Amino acid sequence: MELNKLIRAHLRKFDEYVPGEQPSENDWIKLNANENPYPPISEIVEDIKKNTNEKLRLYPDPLAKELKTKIINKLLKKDNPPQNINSYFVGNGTDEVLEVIYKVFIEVGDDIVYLDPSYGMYKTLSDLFGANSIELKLNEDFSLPESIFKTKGKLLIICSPNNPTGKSFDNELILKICKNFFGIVIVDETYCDFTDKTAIPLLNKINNLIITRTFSKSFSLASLRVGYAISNPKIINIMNQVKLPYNVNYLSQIAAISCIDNMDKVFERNKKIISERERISKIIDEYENINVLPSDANFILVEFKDKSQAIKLFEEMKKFKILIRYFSKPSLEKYLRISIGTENENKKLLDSFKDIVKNFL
């Protein structure tokens, strides 16, 4: 058998997605995935151990209705989103809920736009349905290209806040896109939570508009994968057609709605994460040669005079034990992007950042 003959054509130079380094002993401080530094709050858990019955044995909900209600009504409710169910999809990640979407408009050969830098994923979707990927290169400073306006495809995706700039897009420039574009529009509002921007006001003024979440950052459920995107029904109806049935397992959709029903300890407790955002850029943004980029996220981008700083620096903390991310595209060679963690963490971090500075920057 010429296994390399059977696989898919265009597969046979794949590049998978590589996620962030995964250390197998517990004792590291991990800031490159961008994961929440808390647990989930004793709420959820319990909740979750509660559930953890007879039902098990069942299949859930194929469409998770009681979770889209809860989305609808409490949730999003200060976001007047649309109140129809059908608007909404729920999946196994944001991965997952992207996947469906080129599952429903890609074909071989179509063109995909998306921001350099951005979220990985995109490219390698891209890559896995036979696409043509079109990168568009971000401002200097990371704000949005002249061309984004003018440009063609089946699907143009933008994270807001960006990932790994930490930048919102404005919502005026994302609906002059959206009446610009004559495809798909998907907003990645994957950490939105941290900031009080999103898009979902102009899913009353236009049609093309999906916008994506998670559960996984702000309610710190990254382990047992639910995001969700919300659109027309028409397009949403065509999503739940070509996804897998009981894509989204009992516990999950019990851990989101318990999410729900603590949001609003779970955002005061992330509230935590912001001012230490804040205080973190403020420190290492001080050190000469070094700039930390404004962000509405989870973590921040920090810029060195050159590739090989980013690099030394992400070798030597390493050695500390403290894992941060460090991207070798050319868009991205000289920055490293680090995750808020912990206030013990994130003394550590800064600790560490010191001394690495001091001896070899």
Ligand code: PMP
Given for the second form:
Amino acid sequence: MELNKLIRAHLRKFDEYVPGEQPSENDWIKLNANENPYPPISEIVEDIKKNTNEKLRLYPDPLAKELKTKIINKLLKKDNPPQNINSYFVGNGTDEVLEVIYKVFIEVGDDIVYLDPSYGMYKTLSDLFGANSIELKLNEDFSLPESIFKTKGKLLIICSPNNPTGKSFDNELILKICKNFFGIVIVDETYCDFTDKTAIPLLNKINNLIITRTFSKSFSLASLRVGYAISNPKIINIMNQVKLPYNVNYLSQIAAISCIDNMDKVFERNKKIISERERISKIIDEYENINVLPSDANFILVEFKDKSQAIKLFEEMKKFKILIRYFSKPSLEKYLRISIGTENENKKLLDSFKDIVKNFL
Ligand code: PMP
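Next, give the form predicted in complex with the ligand, keeping in mind that what was shown is the form predicted on its own.
Time for the whole complex; same chain goes first.
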């Protein structure tokens, strides 16, 4: 049988998402996937252990109600978030949250607008659903282009702070975009805990906005896969209807609740990542012909004179067992993205950087 003919037509030629490399040995310094360099704090690990019990035989709460209540009453309290639990959707990481949004809104041939450069999954999902990708080029300084106010489509995705540029966008701009766009606007706030900007205050001004967030980054919980969305109940309701019933497992829900119970400790520790980000940026930026872009996230984007220098530094770093991220797409070919590590990892990064610049660049 010709199996290829049975596959959905638009998937016969499909570029899958390529995640940051995960080396099998433990002796690598991994600064390529924007993971938190610190483990989950001990209280979270204790709560997971304490709840690893006979309850594992039961299905988890399909709507993660306890977690949503904590998100409203504690995690987001200072941002004055929507109080209705039906404004919240919890998913298996932000990636699943995004997929569920596509499932709700996207039909084959619909236009999906996102920016370039930005997170690669937007395009992968667009291809998966047979949608038409409209990539708007960010300005030279990675700010939003004027064309965003005129663009048309079913979905428009803005990542703020943007991965991989680290730049976040003001609410004034986001509000104007939402008002001009006759479709759904997603603001992906995966890295919002490393800045104080958030689009949450806009939720009561417009009804076409969905904000997505995660426990993967500041809470060090990437492996347990918990993300969430906030929007108006009409959108969230249909998202809950189309998701798989038990999309977020019991221990992940427990861990996310524990993250919120211990959030002051986590946020205190995040300050270290932010201060390291500033320290490293300043040091790397001092090299001639190398620029570090200001970042609101847990990574920095470094600009080199040309593509060959970026690739050389990337390759040489590997010889020091340090993994950073090179993206071959044209808008990023002379850049490298470096996630912020522990103080010790950052020291090794900076020492290696110095060595490579001296010998090769
Ligand atoms: N959005 C952006 C911008 C990201 O960088 C990532 C993770 N790399 C995600 C979403 C996915 O996050 P999660 O781990 O919550 O699926």
